Structures are given as C-alpha cells and as structure tokens.
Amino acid sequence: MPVASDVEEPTTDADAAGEGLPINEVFYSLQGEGTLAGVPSVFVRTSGCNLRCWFCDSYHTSWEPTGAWRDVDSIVEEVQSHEQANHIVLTGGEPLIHEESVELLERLAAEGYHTTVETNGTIYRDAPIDLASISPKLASSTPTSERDPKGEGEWEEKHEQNRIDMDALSQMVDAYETQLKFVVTDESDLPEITDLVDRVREATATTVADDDVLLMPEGMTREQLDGTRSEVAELAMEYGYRYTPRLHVDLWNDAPGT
C-alpha cells in the first residue's frame, strides 16, 4: 500500500515541508460531481499525490505540487468563515497521503460538518468520513510517454503499478458510505470498470449497487466535455450505472476556485 514517503513533497515559499497540511487552496463553490452534485460546499484542496493521471484536473497538486503548509486550526477557521456551508469536501491531489488529514476530519466532524473525501482509493485511513468519493484509476489514466504532460514518461511504471490497491479499496468500501466514481475516456474503459466493480463486490461485505457506480466524462473544459458527455451518458444507460456530470465545468468552464 502506498505511503506518504512514496510521493514528492509540495513546494512552498520556504520550499520545505512544514507542520500541518500542505494546502493548495480553500474555496466555496458547488459540488460539481457525484451524488451530491449541486450542494454548496467548502473545498479544502491538499497538495501532493501518489499517482499521476495524464488528465489530472489539479495539475498543481500532482505533477507540480504547490501549496502552503497550514495548521489544522487555521484551516478550520477559514472553513467556518463560510457560514452558509454545511458540507466540506477534502480533496487533492490525494488527501489521504497526509496523516494530518485525519485530524482535520476529526475537527470538522466535531463541528458538525458533513465531510466528503475525494480519493483514488489506494490509501485507507480510519477517520470520520461521511462520504468516501472513490475514483479508482483505470489503465487509460496512465501517463504513457505519448500522454505525459511533462513529456518525460518517468511516472508511467509507478502509476501503473500503484493505481489499484484492492486491500485499501475494499477496506474503504466496507468502512464508509461510498460512491465509486470512474473517469471515462471512451467505451474501451467499460470492461475494466465492470471487472473492477465485480472484484470489489467479491472482496467486501457491503452491497455495492449499480447506483453506487458513477460514470463521469473525462474533460477539463466545456469544449472537451462536449465531445465525451453524450457517449458516457449512453454508456451509463447501457450498463445500468449512474451518470454524473461535471457541473462546475458546465457552469464555469476551467476557472480556478470552482
């Protein structure tokens, strides 16, 4: 199972690891994906990731991780400044590479917030999580030399080896209310999705319904989604899974802080 030492630390103004969590941004918006799409939420985005999807929509938390190290108190204080929000989304990067994410989630739970954690499902943490939004990474996410945004291809082998951890994934599904959210590039992804869903069902005591399996079109801009959303919607109907939009892209395109 990957651990925090497997990832490069995000750079900061001091260019050194600090105490607390490396935070890329905190912002208030609408949840754009999954079963809670449309719900006003505060997003806490950590920096750093143990994988490198070629289509990552938060490039500066993965390929070039940046952020400021902040203590949990200051993060909670900023969250509380958005008085109209009851839902918090802890996202990344991969937030669960950081042990301090558990402390943050405990503090948020004590304050009465509903917490969603957006994770790739390769790291399990025992924490108060109301919804684990797990996005297992498919073979189509691997940054081959042709798709590597840096053009170097040095992450291809590591990403491919680490993108699925069935032990962590099944433990998370049994521990939390979950949604399995797959980024779909085209129809060729569906055999791997159905196989992985079957493996999860075999490995867990929890019932994983088709409604818990979400297909989301790949695309970081409206123009890109125009080329994928209809096909993915048709695939959801064909396979009996749930379609999820990327509402924030539909509303605000690729604007930061959305």
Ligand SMILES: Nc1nc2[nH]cc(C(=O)O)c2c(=O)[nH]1
Given for the second form:
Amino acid sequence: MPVASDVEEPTTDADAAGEGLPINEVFYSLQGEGTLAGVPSVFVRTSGCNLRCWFCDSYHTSWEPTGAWRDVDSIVEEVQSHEQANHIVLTGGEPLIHEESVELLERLAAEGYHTTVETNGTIYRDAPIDLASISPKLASSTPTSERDPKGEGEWEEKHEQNRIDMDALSQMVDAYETQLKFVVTDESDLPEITDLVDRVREATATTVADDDVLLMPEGMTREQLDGTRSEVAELAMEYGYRYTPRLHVDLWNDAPGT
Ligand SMILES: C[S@@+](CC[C@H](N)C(=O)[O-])C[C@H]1O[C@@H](n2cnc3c(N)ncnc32)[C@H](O)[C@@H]1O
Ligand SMILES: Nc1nc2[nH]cc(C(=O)O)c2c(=O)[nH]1
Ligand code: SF4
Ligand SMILES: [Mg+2]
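Can I get the form predicted together with the ligand as well, since the one above is the form predicted on its own?
Every component of the complex follows; first up is the chain already shown.
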C-alpha cells in the first residue's frame, strides 16, 4: 500500500482536489466500544491524525500513517458488500481532518445506514452523523519523551496544544447525538474528566447526562486491559458515569481487522 505521508493536516492536495480519502482499512466486526457495543458494523478507517496519543491503538493511522487513496464510490461499494450490516463506523486516525469524510457520510446516509463517527472532538464538520462518539484526549494521553512510541517527545507540545478545542467540541455536542468516551489510564484522570464535562455543560445548550459520559479502560491487548478494566469499572460506579468495555479486545485481542 502506498504511504500517505501527507495526511496530517485537514487540507492536503488530494483532499482539495476531491480525490477521495486515504483509507487504512475497511472491515466488518462488532462495534466494540460505547453505547452500541455488540452491534454488527462495517468499520471504515481513514489514515492521518492531528494528534499523537502515546497509547494510540491505530499506530498506522497516526504515528506512521499508511493507506491507499480511494474514491468514495469504491468505499461505499465495499461497505455494501457486507450485506448483514446496517451500521457504519467511520474512524481513523482522525476522520474529520478530511473534508471528503462529509461526502462519504452523505452517501452512506442516503443508502440508509446508521453512521457513527469516532472522533477526538477537535474538528467540527456538518455531516449526517447519527452518533458522534467523541473521545476527548486527556493530559495522560500526551506523548512525553518517556512515553513517545517513536521519537523523543517531538509531538508533546503540539499534542498538548491541540488536544482540546472547546468550540469544536461544544458545536459537535449541540449538533449531534453524542457520547463522550474517555480513555482512562488510572484514577488520576477523573478530576480532569469531571472538569471537562462541567465545561461542556456550561458551553452547550444540550443536556449532557452522566450516562452520556463513558469511561473506557486504556489498553490495546487483553493483558493491558487486565491491568485497567476493574479499576475503571469501580471509578464509573463511584462517579456515576457509564463504563464501556473494549469488547473487540476481549473477544479477539489485538488481531488485525477486528
Ligand atoms: C484510534 S481512535 C480513532 C478516532 C479518533 N482519532 C479518536 O481518538 O477518538 C478510536 C478509539 O480508540 C480509542 N483508543 C485508542 N487507543 C486506545 C487505547 N490504547 N486504549 C483504549 N482506547 C484507545 C480512542 O480514544 C478512540 O475512542
Ligand atoms: N470492533 C471494533 N470496535 C471499535 N469501536 C471503535 C473502534 C475504533 O478503532 O475507532 C473500533 C475497532 O477498531 N474495532
Ligand atoms: S486522536 Fe485517535 S487516532 Fe489520533 S493518536 Fe489519538 S487515539 Fe490515535
Ligand atoms: Mg480501534
């Protein structure tokens, strides 16, 4: 597959020319995360991200973005080949860095699919999104030099500056049915989560209920989740937020295409 090395920013030449989307993978699985966990879904994973979480489980869309540029027609065709699915999950990387994601979502909505967009909440786009699955990034996601999977903390400052955009986040919460899905590393993340939820509530006209706030244990393998899931479940009960498993990891560990 060609390496899409120029997909970090929202406006690449290819985006501007409407030449499609850099696609890392398309696969059929069960939604593993959030309020729709367990629902058979086709996943469309774009390549390229504006952040660099140290724990990113999709390394080849962020730290080393890889993918093939594909036109929207061919993506829709592949989605339709999975005849059992009514739900589509557009993810990445960060799918909303790409303007062409809007056209893809319009095409999928016109075909009658339910669309979920997995997003870090830093970029707002007007599109037919049935569920905005927003995962705002906490300070514990920042790739400090000790945690950088690739270099020596070159992304630390940029990630820290860009990980929260309250305007984009509030606009998205007001526009779409939303879940706020936080990756929790340990209990030290909770004060930042409660503070961020308060700020979102102040900035939006929408009611954000406690069970729209999801705590998801950090971990891309079963072994890593063994170290986080019980504590995160206890924290969900303590704070009155919703716990979400990572069902796909429990079922298939870190197998590709799941
Ligand atoms: C790879 S991201 C792509 C979408 C978007 N960039 C985002 O971060 O929401 C998909 C989901 O996986 C979560 N995620 C990534 N790495 C993770 C990890 N190591 N443990 C738990 N969740 C993780 C993200 O927070 C997000 O909810
Ligand atoms: N099964 C499964 N469910 C998921 N939900 C969100 C995912 C993602 O990477 O965005 C994901 C994923 O990668 N696999
Ligand atoms: S925002 Fe999402 S895709 Fe980007 S680095 Fe973080 S988890 Fe990975
Ligand atoms: Mg995933």
